[in-house]
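First, one chain by itself in structure tokens, the form predicted on its own.
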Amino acid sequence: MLKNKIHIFSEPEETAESVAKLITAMLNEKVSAGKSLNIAISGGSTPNLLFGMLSGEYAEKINWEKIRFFWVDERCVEPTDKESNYGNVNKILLQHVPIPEANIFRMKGENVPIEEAVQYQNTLRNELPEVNGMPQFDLVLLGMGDDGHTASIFPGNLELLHSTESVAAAKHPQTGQNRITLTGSVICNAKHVAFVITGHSKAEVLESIMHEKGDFERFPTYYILTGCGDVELYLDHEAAERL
């Protein structure tokens, strides 16, 4: 079995608390040394519930003009569309907390990829550190898919982990639709990296990516775990329950 380090909770809701703890420590941590925390966040469902958490309970624990907020990857819609992933964390996070609009850097999903792929890039190298030629984040917080994708390195298309960019224009691979991606090279530059997973049907996945069982090496996720330095598994008890 691989040697990521594994936090198993009982439900979603408390694999998300956690990572609000993780935050909260990795922010408070870069405020003391009078830093601010760079994160790059992602969609899906239990990112949402994390969001909701930080937009409530921790609302006031969190020095918001000290942390900064990227994005893993987009869907190429309008960011009033329902499948944008800016607009969904607006929509739960960034209207009810006191962020500075000049500590929110979205990819616009609005514009050309490729060009929009360029644009990210160059945000990257304005913002972020540079570490080994590369952007470094303090924080990447990455999901799954149920095919093994993560970001938006779907199978299929595991040439974008080793990119020399940073950032990528991608496609999913069934519907066709436009995305914009940070690669794994970046990724994996991160000084952490936390795959935030839950519910039944990653279970199959995640057991063939942790015990490189079957078809494991077509799945982009276990470059991640294997290919990066310190990255973490939180998990709910559906999502584990094959490990």
Contents of the next structure:
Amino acid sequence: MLKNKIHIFSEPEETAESVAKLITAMLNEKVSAGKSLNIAISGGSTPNLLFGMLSGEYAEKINWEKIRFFWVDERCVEPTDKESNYGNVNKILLQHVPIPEANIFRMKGENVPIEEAVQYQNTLRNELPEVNGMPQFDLVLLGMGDDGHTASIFPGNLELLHSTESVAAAKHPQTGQNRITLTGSVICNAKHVAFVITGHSKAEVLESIMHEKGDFERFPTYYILTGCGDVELYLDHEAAERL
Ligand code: 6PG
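Pass me the form predicted in complex with ligand 6PG as well; I've looked at the form predicted on its own already.
First the chain shown before, then all remaining chains and molecules of the complex.
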């Protein structure tokens, strides 16, 4: 079994709450050092519970002036499109809390993918500290697809794990949808990486990855878990049922 620290909760809500607590604790630590928390968030549906908590019971616990949101990946659609990761977070969280516009660094999915990848790479260079020659996030929150992808790094696209760039253009292998994504290089350069994975549909791939069985070497998530130092998993019991 891989040696990553695993937190398992009975319900997705408890899993989300534990991540809200992690974010709050990391933020408070940064604020007491007179700094801001630089966090990269993933899309998909899993984080919606977390975003709802941050705009609800946690809204008063967070110093919104000192948290800076970046994106792990974005679909190449308008920000108002229902597919937009930014649009989703804006609807659930950003428009409900007093976070300064200047603290929101969205990937512009409406731009030409390769051009936006270059633009966003420049944004990271300008807005984040550089460590090991790469921008460094304080925290990267990742999800995992039931095909073992993470960010928009899909099976068959493993070269994005070790790119010399921090941001790349990618394409969803089934839908062909253009994506912009952080690469494995900048994800692994973060101080802390946390996977948030819930639901029965993830259990089989997670078993393959954590026990290094079957097709585990096809799955980008495997490489983040084994190649990036301090990577934790926050799971509900359904996602963890085969571990
Ligand atoms: C995206 C995400 C992606 C997501 C996984 C899990 O843009 O879709 O960044 O990597 O984290 O696909 O998605 P769910 O949380 O919807 O299962």
